[in-house]
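Next up is one chain by itself, shown in structure tokens, the form predicted on its own.
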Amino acid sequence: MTFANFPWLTTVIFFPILASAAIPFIPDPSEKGRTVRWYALVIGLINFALIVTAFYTQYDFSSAELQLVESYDWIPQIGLKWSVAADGLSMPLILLTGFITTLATLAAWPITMKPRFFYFLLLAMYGGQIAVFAVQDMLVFFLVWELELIPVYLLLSIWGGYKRLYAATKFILYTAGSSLFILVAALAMAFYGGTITFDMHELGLKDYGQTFQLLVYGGLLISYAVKLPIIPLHTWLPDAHGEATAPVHMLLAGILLKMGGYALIRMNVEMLPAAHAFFAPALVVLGVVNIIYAALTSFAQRNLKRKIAYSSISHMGFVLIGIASYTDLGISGAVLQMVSHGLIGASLFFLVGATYDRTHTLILEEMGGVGQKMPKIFAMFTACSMASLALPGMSGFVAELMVFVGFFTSDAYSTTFRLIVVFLAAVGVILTPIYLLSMLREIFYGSENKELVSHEALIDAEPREVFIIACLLVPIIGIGLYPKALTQIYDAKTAALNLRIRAEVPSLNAAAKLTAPVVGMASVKAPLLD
């Protein structure tokens, strides 16, 4: 079997899942997980190495088509297949999944309560996350989307904080409940017309009616709005982050939120481009609301985890604006923002966990003056906060700049609307350094909490923690200095995607502004309603 014929994606999906099944049989005399954690880390590294090998040997940057395609009949009577592939939308997120999950496994080193079950769930989740980005059958997508929620629920409910059951229950109710819209949409689209199929490519080629497209798009938007998350369907996230452990934080911020953005592009935008022409202005407005509201809410939070959680929601607002920009640059910036935020969010939440392990508090008023005791953590926290506030030279700056320029140069909206959106988004950008720098001051500077500063547990970062943050900062700075290293992976795909959605709005082809008012600010033509 040659490299080209090897089932790369099926392997990287099922390898960690099958490997997790061997964990109960691994001898661990101490029962503290010392053997199991090494096993899980090696499995994670091997799987990440397979992903990187497939990327470098089989992936063609210049192609917008699906690559690494595998398709096997599952239930042929209804056209159901195990179909996986990767393109410019999914490959960066598959790489991100392998990278973040492997580091999260290393971050879980201190876990000693039920370590076998913890690492079993971590590895099972690894395969499920990759499957979400790789499957090309909409019904299978729904199945892996649902199955991937189970490990997260258990990781929250067993290893979480004081309110872990409340947070886990809220998470599963929001995410599993909203997932029903995916199932309904999949069945409706599959049985529409004369042929029955769940293949995403074939579903995207069907000639749907106007009302049908709008209903399906709206249903899918609700489902992915919960996962992204989009305000007001965001309230599960601060609670989940408030109770999660550091490795679960990394997976939530680094990968799970990106599933919502990916699915929104893959299904709503790519498969229903005409309906997207109607909903695009609403996405822009929702993106601005995310940026401003979540930034202000983060500013008011006194709990460190919840402050960073609302910061994550704010930064995901740029993804919505980029998706709805109708420009190659804006859509490219949205994808870059997802990857960038995955790296930055994972680093910040890991450091929040490391700080909590030492101070045993998340309340900012109870901290202060620990910078001299923990200079390494202080330095790493500062560097990651600079990345989050979009410091030039780091990935967040490039991603947000691309979204700003891409949207402002769009010919799909009136000049007035573009100016208002850019101004309001800029206000959110200005708020970010205010609350992040204030957070650093309250933790590491200010008046010392004598009891806290003298505590024996207040030790500096250990080599494992420095290594994890260094691994995250390398791509954050690398992308910031040379963004083409990442954007070239998906440039062909985002250009082809933008060409497809612009084709649904004839006036854009003539470089004219869109004309029907939406939400009182945008000017957009809704061709489906003509």
Second form
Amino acid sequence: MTFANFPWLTTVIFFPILASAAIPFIPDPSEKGRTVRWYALVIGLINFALIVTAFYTQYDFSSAELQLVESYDWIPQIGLKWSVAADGLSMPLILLTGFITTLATLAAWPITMKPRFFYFLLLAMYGGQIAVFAVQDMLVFFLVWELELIPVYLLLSIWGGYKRLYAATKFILYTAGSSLFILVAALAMAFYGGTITFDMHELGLKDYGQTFQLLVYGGLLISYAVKLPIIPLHTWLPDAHGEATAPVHMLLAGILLKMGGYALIRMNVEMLPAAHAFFAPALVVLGVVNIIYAALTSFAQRNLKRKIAYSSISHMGFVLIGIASYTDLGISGAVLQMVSHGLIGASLFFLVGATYDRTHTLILEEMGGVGQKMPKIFAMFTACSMASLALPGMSGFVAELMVFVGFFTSDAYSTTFRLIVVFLAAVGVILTPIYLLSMLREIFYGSENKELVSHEALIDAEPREVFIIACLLVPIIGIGLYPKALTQIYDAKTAALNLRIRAEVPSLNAAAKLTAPVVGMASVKAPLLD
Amino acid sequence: MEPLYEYAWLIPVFPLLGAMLVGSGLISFNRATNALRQMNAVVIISFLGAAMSMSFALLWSQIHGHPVFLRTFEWASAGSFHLTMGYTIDHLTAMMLVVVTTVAFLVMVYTDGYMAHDPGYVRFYAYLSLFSASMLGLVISPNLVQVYIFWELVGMCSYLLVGFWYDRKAAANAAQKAFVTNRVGDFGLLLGILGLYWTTGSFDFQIIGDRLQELVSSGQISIVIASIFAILVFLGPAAKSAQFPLHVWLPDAMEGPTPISALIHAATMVAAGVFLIARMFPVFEGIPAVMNLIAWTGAFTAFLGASIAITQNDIKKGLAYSTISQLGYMVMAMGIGAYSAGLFHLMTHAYFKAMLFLGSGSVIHGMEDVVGHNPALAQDMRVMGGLRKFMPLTATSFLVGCLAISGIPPFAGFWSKDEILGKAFEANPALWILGWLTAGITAFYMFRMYFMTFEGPFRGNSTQAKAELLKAPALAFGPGAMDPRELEQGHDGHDSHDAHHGSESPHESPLTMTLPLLILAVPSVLIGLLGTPFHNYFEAFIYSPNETAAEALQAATEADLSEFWVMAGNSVGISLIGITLASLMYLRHKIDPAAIAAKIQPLYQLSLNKWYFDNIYDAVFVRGTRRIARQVLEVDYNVVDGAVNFTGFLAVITGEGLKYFENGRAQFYALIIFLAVLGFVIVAV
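Given the form predicted on its own, corresponding form predicted in complex with its partner chain:
Every component of the complex follows; first up is the chain already shown.
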């Protein structure tokens, strides 16, 4: 077996899962997880190293095709295959998964309750998450999508806050219920036409009828709208995020939300481009609603975790607008926003957890003036909030700028529509600092909080915490300073994707100039444009 | 000279390195880094000194006619979209580099004395260095996106520095207010940049201007659309340069330590707005409506700021409103097309206003020995007086600054302000009247400030005066920004470095503080001579992008001197009236200001309450946003999530109900299936 045809992706999926099976046999004299956590961290690091090696040696930036392809027959009778591959859409997210999950293991250091089970679930999730981004068979995709819910459910319901059972149940009902649509859509698409196949690539090549596409698109949109989330299917998120413990929180915000965006691009946009042309304006409108609605709710929210949870929803709005922009830049920006929010969201949630560990309250009124006691946490929180409010020099800014420029220069929508959307989305630029800076002010600024100091030991950040945030800030700032470092990984893919979806919209085929404003999508009846 | 240009990117990188070095030291080895104290300052000042030397070299080479230098690299790309970043060195950049580095250098030296007893000494230097890096990055930016990037970064540094004393609640509020108000401007700037890119396909200043002209003249873009985009861009400078209606953040920003009030909120960052207007001159120039708007905004702001400054008792707030007013002059100059006059005032103002602020810092530093570290007392001019005896150097430099800003020849401010007023008269006499009146008010309030602070008897030991100040919050600060009770609260945290408080009289500041004052006094007196109407060296060097060097040189040497004497006579005249009035009221006490205030009570209240802007904004925007946000959250809880929970509730109910159908008898199930099929058949038929 040579280096090139080593089954990289299968390995990085199954290695942590198999390794997790060994956890019960690891001696842990203290029963507080002192050895287990080292084991999990080492496994996480090895797996991340494997991912990076695969990426470094096997991945070709300039190709838009699937790479690192592995395909094995699983149940040949129904054409089910274990096939994994990575292209520009999945590669950045696989890298992100490896990075965030490893850091989450380090973030979980203080967990002493049922440590074996906790790290077992964490490692199982590691593999499951990568599988979601890597599998190329739609039925298997559904399976791993569902399977990955179980560890999250358990992690929420055992290690969560006071209302953890309510939150976990809500989460599982929402996501499991909505993912039925994936199954229905997968089956419908597989049996459509003459050949039966579950392979995503072949499914994408099938010539579906217009109505069929719209139905399938709608179904898939519901299941991914829950995950992303898109308002009004978001209400599981504040509860789940509000109750989750910090490392789980990092995974939820850092990776699980990205699954929605990834699947939306992979299936809805790539496989059903004609329906996408119909739904795109609706996505834009939903994106704008996400940005403003969630920013406002975040501002009014008094619970710190829920505040940050709503801010995640707000940031995901840019992904929607980018996906629907019909420009290279916009789609590229959407992918960048996913990666960027993965990093920034994870860092903020980690810091919220670190703050909670010290203050033991999440209610903003009970905090205030803790800056003197915890200057390092204060500094890191400020830096990550700045990243979240899209400060230039950090990744969030580049992503939002690309979406803005991409959408504004898009030739797929009428000028009025674009002006209104960009104007409203830019309102988010004002709202985001309002809630984030208010939050910082209420937690850290002001004279020393005598009440809190009297009964809580407000110790400053320990080196482990500084290290985690430093690890997250390096790529955040790195991408912010030189975004090409990341965008070149997937540029070929997003450009090809854009070419493909534009081909489905007749009015866009005629070469349109940037300078001349073009009329809206004439051939596609877009109800929201009129 | 070429290697100098090749490595010009080091100018912003030097201070950035300093900030990173000290910053990472603070994060990883906090105690050790703090213990080193002045070593950190030395490192950071040396880095900035290197940047300053390079800036001077670049200016020298530009004066000797080196062509414009541009270096770019591809920063982001997607498909056909390419965005480049880089740096450009031209006359304007070279001048700005020198202004920023010199002021920053002197402020850094001064900081050593001013912050000597502050526990955040090292952190302050790190922030200062970070700010210098961002500001230098801003002035070398070759395109709009890069300007926007550094624009936001200087805003962030301002946020960090205004909120530097984060245990003070007022500082926290002010920092947030500054950032959010600036974001409102950036919102416009961002939309404007997007709009201009969409119409012209470029982020380059000159190309945008040229193409926009073309498109407008050929009718492809309506002039209305072009104007809207230009106005949106102007919102950015309006916020950063504290122009009406986005000026409200600057006075509050005085909560930050005084060195940054001098550097950021007087000399450099707030002037970035004027700088951006200069950069965007090719765009604005072609749209007369926008130019008019800019001119009137500037003129109105100049008047607004001056009218509020008259009644301020806080020395720093008075200077802050004066900054707003002076920035108004610069913006007005830009609006009437007096490109080089506006930038000339930017330069002179940077020096004399930095000196005034540092002087006020020196005063506060001295006062703190007597009244303690309470800004409500240490900054209030009503407990000062007679400080000239105790702090002669500070008093002298402050007097120089007052003369400069009042436009008394031959001090710097005279030449630049007079050039603006002359150009304004040519453009529109109404603008000139506003500017001329403002000049009078300026002289009045500046000398009111000088007399109250440095002349007469010292009032700092009068316990009665102090008690009155602390008792009467409304009078001390006016409503809005600060509530002195909060100051009291914040004051608790600062007792730690209150150790040397308790002397009877203020003292002169240490050499590190007075030396920068004396050095700044030199340009405050002399630098105006670069732009005399007899031979305007400045105008020959800095001219608008649509002029050639030869034209500029011609314009610079051929001035209508007779007109100059008339204009100059007028403005000096009104300034002298202002100074005389101030001396009658506050030096000789021939006229009682309180009596006048009582007579024109509505006007007095208007000025004292800052034209009620803070109150209106608070009621409309702050509370409005809060209310909307709360309502949206309620909708989210009750309606959206309510529906979800209701569905869950329904599921439970139906489940409970269906339980009774599931009784295990196969015949019953068969019956249900039969009924269902029957139902389908009926529907289908």
